[in-house]
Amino acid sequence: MNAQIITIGDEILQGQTLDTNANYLAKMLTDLSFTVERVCSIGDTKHSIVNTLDLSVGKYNLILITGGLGPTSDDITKKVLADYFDGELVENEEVLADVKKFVEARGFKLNDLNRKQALVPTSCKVIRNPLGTAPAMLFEKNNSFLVSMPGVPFEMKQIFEEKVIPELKKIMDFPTSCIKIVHTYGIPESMLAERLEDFEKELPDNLKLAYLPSPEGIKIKLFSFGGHQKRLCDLIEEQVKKLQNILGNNIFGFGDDTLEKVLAKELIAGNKKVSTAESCTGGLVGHKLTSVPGSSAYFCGGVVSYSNQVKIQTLGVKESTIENFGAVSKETVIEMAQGALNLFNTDYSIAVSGVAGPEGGSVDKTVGTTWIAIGSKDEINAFVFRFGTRRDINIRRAAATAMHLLINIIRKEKS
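Could you show the structure of that chain by itself, in the form predicted on its own?
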């Protein structure tokens, strides 16, 4: 089945707001076995909305719209949809109760603009919003189902996953599918493709493979649509085992795993704790680790030692070490890692120091040169990397690499 995603908002067209909704919905629809054939952003005008609907209704099995459902005068989507689908706006008592509860819980009184949110088209099925005031609306016309949802990303995501998908499954026959995401790190895309050349050639005809690169690693997506669900998934699991034999430690997780989630699991499983000493990453490693719920079980603290003075005074790095070898050096990160171990009394420490760029490089230490040390009570190992010239990418790669190194060290200790 095919699908289209429409995002409504002048702020998107003007570049003021990044359209994360379309990205999220495209991924979700693909996982649900829809073929997303078109994604478009349009302005908050009746002309734009109607023209787009004329080109879409009857052509796509499913049309998802986000945005344009606010209480202000520039949000006209609801009225346009009511007219287009031959309905009229009426006040819905359940939605009004939701809006009143939402507003009063925040210490405000219901006003006319808030009350306007309870107006919904008579031609739609109302899908109530658990997090906001604008409900979602489900329409049907010319063999197309259309769902209009609020544009606030966290509202849209929850209402789509918890309310819209179950509703669509009642009225649409979703095709069978199986998708498996394999997360890799520490191997460039070209080298990964080369290593998997024979693997790809031997894939069964009904399986497809895609590479999804990012600074946090390369995702390998194995997927198949149509056929018996269990057989599809069993077939993909067979291929995943082959990938594990080929790639070994370059695979760090599957599905919704991230480096920080996997590292958290490894630390918790071993009842271990970690600390950080960061220079060029500015605390990103610590931020990643604490983004996982329950991180107090394994993360004790960190030092953002951006200046040499902090490296010396807080972490105990010798002044002579920095004078003789520089802040970006094996010797310095080893002493930073030792300082974090001493300061926080942890089982492991991560230390990072590098030339993030775009300036500050030299002949010996070009932009992107980064030293990372992984410390434990038994030993400290340091590794050098040369990432590239883009500051933002270098910082993300350094943080990801540091976590991947510790994951592999912990797994090696267990084996």
Contents of the next structure:
There are 2 protein chains.
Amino acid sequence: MNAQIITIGDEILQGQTLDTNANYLAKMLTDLSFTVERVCSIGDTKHSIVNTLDLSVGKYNLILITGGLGPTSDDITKKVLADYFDGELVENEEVLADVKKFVEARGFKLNDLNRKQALVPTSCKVIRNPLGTAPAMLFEKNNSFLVSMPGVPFEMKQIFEEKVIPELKKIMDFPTSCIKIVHTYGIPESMLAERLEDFEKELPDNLKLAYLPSPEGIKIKLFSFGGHQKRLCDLIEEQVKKLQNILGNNIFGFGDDTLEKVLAKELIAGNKKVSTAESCTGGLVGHKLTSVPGSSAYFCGGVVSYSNQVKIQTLGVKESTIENFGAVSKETVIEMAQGALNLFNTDYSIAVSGVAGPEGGSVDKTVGTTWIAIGSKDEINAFVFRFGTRRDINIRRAAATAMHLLINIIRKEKS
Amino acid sequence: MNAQIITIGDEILQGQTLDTNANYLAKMLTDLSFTVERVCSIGDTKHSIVNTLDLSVGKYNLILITGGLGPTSDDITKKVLADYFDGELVENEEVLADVKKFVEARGFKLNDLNRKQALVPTSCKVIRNPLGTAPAMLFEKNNSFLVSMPGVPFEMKQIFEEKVIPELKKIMDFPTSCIKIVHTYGIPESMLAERLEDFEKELPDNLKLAYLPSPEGIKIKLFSFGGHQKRLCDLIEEQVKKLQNILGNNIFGFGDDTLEKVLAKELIAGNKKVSTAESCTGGLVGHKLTSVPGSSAYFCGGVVSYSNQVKIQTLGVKESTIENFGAVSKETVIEMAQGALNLFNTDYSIAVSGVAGPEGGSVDKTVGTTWIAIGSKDEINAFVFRFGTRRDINIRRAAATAMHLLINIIRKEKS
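Okay, that was the form predicted on its own. Show me the form predicted together with another copy of the chain next.
Once more the chain from above appears, this time first in line as the rest of the complex follows.
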């Protein structure tokens, strides 16, 4: 079953508002295993609404519209829908009661604008709004179901989940589907695609794969559809096992996992604590670690040793080490990690020193060169990476790589 | 001049990715005074791309496409564009060189997938990508200009601003307009609107004002259009002067300024250094300070004192102070700021301690309560704030507020 999402509002076309409604509905419909073929944002004009309806009605099983139902004059959606679906606007008693209740609850008197919100097309099924004033409206034409909903996100979400979906399930056969997100780190998209070439070739027809890259890793999305629900999810789990065999510890998590969440789980599970010694990341590793609620269970603190002097005085890095090998070196980053272990007496430490750029690069240490050391009670391991030329991306990748390294070291110790 | 934005990618249609590219381009085009009439997200299939092109080419002056150019097999946009604009795919030497350089800089060997990225349609003008592997492509047909760009946001933004806009200005008459962004901090949107009520009433007809709120402050966008370029910009400067009189030091910058960039300028101008003592922000202040290139000129380092023990041992906060007043208190945050001054011997220090939430709140110290101290050679000033209930937002606001406080203190010392 295919679907289109239409969001109405100049604030989206002018880039003043990020279209979170479309994103939310796209995710919901996909999880309900509709194929969302098109998402469109248009202005609140008769011309563009009619134009878009002409291209949609009869073509998609389901069309969802948000926005253009507010009390203000620039909202003409309802009138256009009434005409388009061969009806007219009439006052609806139930809706008027809802509007009245809503307005008076806020200590206001019902005004003409509010009253206008109780007008609904005769050609639709009214779906009352538990939160706001504008109701949702369900239309049917040429084998397309169309639902128009208010644009205020929290209103739209509640009415969609509590009222619209149950309503649609009465009149449509919802297809089955299963989705799984697999999080990878440490392997670029082109290499990932190469390593998964055969895997992709062997995928069953009712299973799709997509890559979602970012500096914090590449998500692999597995999506199966059609047939029995349980079989779909079993099918996906089989494929996930294959992926784990191919990608090993490049896979760090699933679903809503992030590097910092997974690292938090591993540290809490082992009742371990970590500290940081950050140079080029300037505190980003600490910020990531503490972005997870309850992080005080595994993070006590760190030193942002941006200058060499702080590396020496606070972390106890030897002056000679920096003189002989430089601040961005295996030797220095190892002493930084040791310094954090000593200073904070933690089970693990993360030390990062790199050339974030744009300045500071040299022939042997180009911009993006980054040394990361992971300290533990027994040993300190150092790794070098060559990221790109962009300061912000280099910093994000350095922090992400450091967290990924520690995750893998902890997991290796467990096994 | 009207425009359409088309974003390609199943990850948008399936709600995996929020379509920030469309939002960014809509904003940019609006600022360049194009009328964005339609924003569409479609899948990476020949059918839907051709279908959308048929509805767009010849109808809009400018069509921007992002996505569908990556190395993986699900990207077929380039082939479709080549056919649609009556060309064929050929290997482009310059692009191949860019791809090779990019891949090898990351320590990988060029593979067939990378090589495919050097294929470009004969019917387009190639716009090389300074950051990534996929180039942008400029086509023309039936009085429509169409630009296809990579989907990775930071790549797309840079190539659009640095390469595509200049290219388009050569071949299109951009309407005249002038824009100025005024950055404010420390005043909520409702209060801002109240204080600017008369100012807005008196605005000339060809000048528009918009508020763009975020945890890092509210941007005021002044936008004038039509007539002579210089007159438009003069007009805006007049209004900016009025704004400065009304808002005073709630205005911290203009244009591309950010709190961290402005603070960097102030510190460098006065040849001053700053250090940090962060608790609830976990390193975000340090990360912000070091996100600006050349930050070693004014930032030497800091301590992330997440646990009380680190506050005591590393920063020298008195155990009794934390016992008597708590970790989130005026007394503790002042001793943290003093500790950073002592430890790092800087001109200024920033100390932050708050209840980020969701746990840890109490009756007198609810979630969001945050103490910030700014230390200088002569004195240490502490301030308390009550932010909201969301951990991530509280942390961002705490870091932003701390930077804004230091900016104002430095500026006060100067005047």
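What we label the rigid core is the largest C-alpha set whose atoms superpose within 1.5 Å from one form to the other. Numbering follows the first chain given and starts at 1. The shown structure was predicted, so the numbers you read here are calculated from the model rather than taken from an experiment.
- With the core superposed, N111 shows a C-alpha displacement of at least 2 Å between the two forms.
- With the core superposed, S224 shows a C-alpha displacement of at least 2 Å between the two forms.
- If you fit the rigid core between the two forms, you'll see the Cα of L405 move by less than 2 angstroms.
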